[in-house]
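One chain is shown next in structure tokens, namely the form predicted on its own.
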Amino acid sequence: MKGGIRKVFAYMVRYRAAGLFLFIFCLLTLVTLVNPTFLEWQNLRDIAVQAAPICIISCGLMLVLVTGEIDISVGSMMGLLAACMGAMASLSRGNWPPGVVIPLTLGIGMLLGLLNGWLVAYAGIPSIIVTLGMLTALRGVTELIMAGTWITDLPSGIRFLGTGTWLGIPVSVWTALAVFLVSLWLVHQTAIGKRIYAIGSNPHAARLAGLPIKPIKVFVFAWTGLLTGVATLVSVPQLSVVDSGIGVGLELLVITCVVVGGTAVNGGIGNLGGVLCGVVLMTMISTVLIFMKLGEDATYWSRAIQGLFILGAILADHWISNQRKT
């Protein structure tokens, strides 16, 4: 009996999407049978609506973490993207056609990732203090641009990217499916997909191989500043207004869901299905233990697990890693 468990849990941990998917599996029935009503439709389209900006800058991020660096700075990102488009676009202040604003706020995400990757492959300077950096920097222009107020009058083109439906599936949710198809051919069917896993398989040999390491992490990370670009035209005009505390801890529950969708902290390791199953998991934690009634508690209890899981992931993988050299 025991040695059955051992194999379910070794299946489970070494193919994560499998074991996040049991894992979601049996928590869906669980909360189902305390209170029938959490799949009700509109409870489901919230989830699913909540879930897309974290899929969205989880399927950048992922890669950046497979490379084996890290970015911590797409929550401030975020922040100062929202701030500059609400500052374009709104009808008190730029007042700038949506046709403007949305390529310029992609422009300027992807060049802030460009930055990020510039100053780590070329400059030489660790991910860790970079990003770290540029969360402090980048929330502190953010304030600058916001000067202690609110941005809200938001034109309806820019409205509909967050409030919109089609097909009556919002807007969010179909960028979302179209980033991890566009990220599934990237990674799957592109030589630069291929690269992106040996470089942070075997740094050395991918350098001895020719491969170019310096171009291809500043690529990871222009990537992910551009899908924070498009996180943020979906989801934030989905609020009434845009203030400078938007994306304020995004980047820990966004490595929350890579890492716990098994995407090695090392590098070298990573699957979107498991990156979106991580995310599913993540975004569903606190609709799930409101539904469990568990009242004011539900948003302490909701850190604590997020932290946990963290955890989990990080010792799975060293216990992969174990298993391997033994």
The other form holds:
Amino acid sequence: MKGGIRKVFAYMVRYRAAGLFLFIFCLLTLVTLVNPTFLEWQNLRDIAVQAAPICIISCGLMLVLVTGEIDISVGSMMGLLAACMGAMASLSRGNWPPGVVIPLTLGIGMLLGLLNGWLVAYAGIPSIIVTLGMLTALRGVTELIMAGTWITDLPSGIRFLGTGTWLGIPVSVWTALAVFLVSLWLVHQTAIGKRIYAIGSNPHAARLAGLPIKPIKVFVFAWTGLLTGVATLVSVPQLSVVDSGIGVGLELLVITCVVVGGTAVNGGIGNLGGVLCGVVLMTMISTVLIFMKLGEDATYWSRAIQGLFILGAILADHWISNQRKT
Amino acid sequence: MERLKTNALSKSYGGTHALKDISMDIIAGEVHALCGENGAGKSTLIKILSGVERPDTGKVHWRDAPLPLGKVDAIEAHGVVAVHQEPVIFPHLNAVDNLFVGREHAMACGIWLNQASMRKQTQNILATLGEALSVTEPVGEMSLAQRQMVSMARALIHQCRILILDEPTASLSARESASLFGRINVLKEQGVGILYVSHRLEEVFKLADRVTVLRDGASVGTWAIKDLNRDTLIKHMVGREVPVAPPTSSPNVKPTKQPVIEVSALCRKGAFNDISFHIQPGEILGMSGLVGAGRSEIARALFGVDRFDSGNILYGGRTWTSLTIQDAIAHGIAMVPEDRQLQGLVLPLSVETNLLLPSLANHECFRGLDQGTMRSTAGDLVTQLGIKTESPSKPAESLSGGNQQKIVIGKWLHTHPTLLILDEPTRGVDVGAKSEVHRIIQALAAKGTAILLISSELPEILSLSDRIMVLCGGCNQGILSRQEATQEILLRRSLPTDSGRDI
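Now show me the form predicted together with the partner chain; what you just gave was the form predicted on its own.
Below, the chain from earlier opens the complete complex, with every other chain and molecule after it.
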């Protein structure tokens, strides 16, 4: 009996998506028992809206981690992109049409990602350093652009991206779904997807096999930058105010989701299903805490729990790799 | 005639000439062996021919047209394919992805991979190699030999015309090697030219039609195999006559001396049973036996890596019933592990630092470490050990395998350990460096260090050891003196019999 439980546990740890799914299910059951209103459409919709931008960026960041690199600049990048978008679109500043603002925002995101990727792949600087520098620098540029002011007058065209719905489901959730499907295609059905995994799995062999390591690394960073742009477009217009503090700490949340979702920090392993479960779980937690009627403490707890989850996930990975060795 | 011809290839890293002016050719339908000591430039030549590296000067012609150098995929497209010594394996991917990553089959204008076709071809290739492998399991969970086969299959999915094999049998069993040789002969009959790199000279004589010898980055010459024998080939590789007779040593042992270590009835369940022996100062005790006989396990127990169940070790004036690595080191036991790269060296650190790591305490002075004496000591050691390096400040990983091993063993020369455990000290070391490593071992013994030498090479054990212990299935099969031991006796004792098999 004890062996049986152990086996199930081992399976759950190994097939992260299945384990997380079960965990989410248990959590849902528990919180619904305490407070049945959790399952109401409005609440689930709120969680989905909260999860959407995280999911979009996670799809990109997972690929960065799979190649064995890391990108901790996505939070600041979102801050800068929000400021750029706000400045271009706001009625009192640029007042440019959405048809111009949207591609420009995506383009800036991709360019910043390209810059990250170039510095990592071609200049040979470790990605943690490159993106740490970007984390600080981009936040600084954001503050310069915003110059201590707020943008409150986004035009309705842009606002629609954040608040509009189609068939009762918010635009951001549709976008996240589309990004997820595109990522599935990229990972499973394209040459570049296979090469991304190969590079992370064994960089030395990748070199001997003549894989284009540098262009692929640039690609994953640029792709993450582009997706950060997408996430900015569908999440920032939800707010009535754009300031220079958007996206602070976002990088940690995204990395937590990706790692909790079973992506190896050393590269080679990453599963989109697992990452999606990671995103759902991490965004649920703060809401769950509120619904568990913990009162004021709830918000304080969410950070601590986020940290515990990332440590737990890494411990689980460690445990698996030790098991494989023996 | 189809042939691959290199024209005055040269390549240097930093100031070291890895290759100098190499001109050779490989003709379709021949097995062309490439021989040379470690560090002779074989790997560099292979990297250039396969496109991993670009030469500084020189050209490679294939069918009288120049090959696009420095581009693996373009060279592979011409049918020139290499199987590298380290298998090109992506452990997290399955066999299909391993074979096709970098040359995927696409359909629908490239937006969709043709999984079915790749899977089919993978199964076909693995079938022709005689391997029944899962195509869905991650390759990292397969055995080493199976991984080697996947790496081989990766090369064979091309219609290859020139196949470069770098030490293909290094991790294969005899049966698997035989099937590989069969495969090589089939390819040869199909008109594939094969460049075969191996340290195992018997394979070279069995397979090759011609041999090219490299020494210190330059080509010594190319011979038809029938014009060579083992001794002349070795002579070409080393550039000097290697004494076939064992390196002689005067007996350092004075039988009256107190033993350094006395092991009585040491047991560890499932590993070794009732092991007793002693070693005297300056004595080399050889430990012979088949792989898995428990030799490394005993060494690990003596060094405190693994615990033992019963028995004791009399050492340093104390009787130990359990000991830790810290105890072992504190009492002057040193160990040179089997896997030098992983466990014996700090690869990114300099040759100098690696040499001085065990004796750093000797170089401490009031302002920290005395750089001056460190530099001179390291310089002495480099000359004394005959380490071939551009400068002692180069990282250890830039050295060839034989020179790395000289560091791993030679670094103990200045610390005078009382007991040194050597586990396969010359594995993967070439002929020339091997005798230098032997010289270092004898120098250590002459200084009074007791040495426990584990080796699978009988001539090595026979020539170096004062006494030889043979193990079989974890049991001591007796200790022989050098005079009474012969290869036959050692081999006979190490083969399992019915009485010594189970433990």
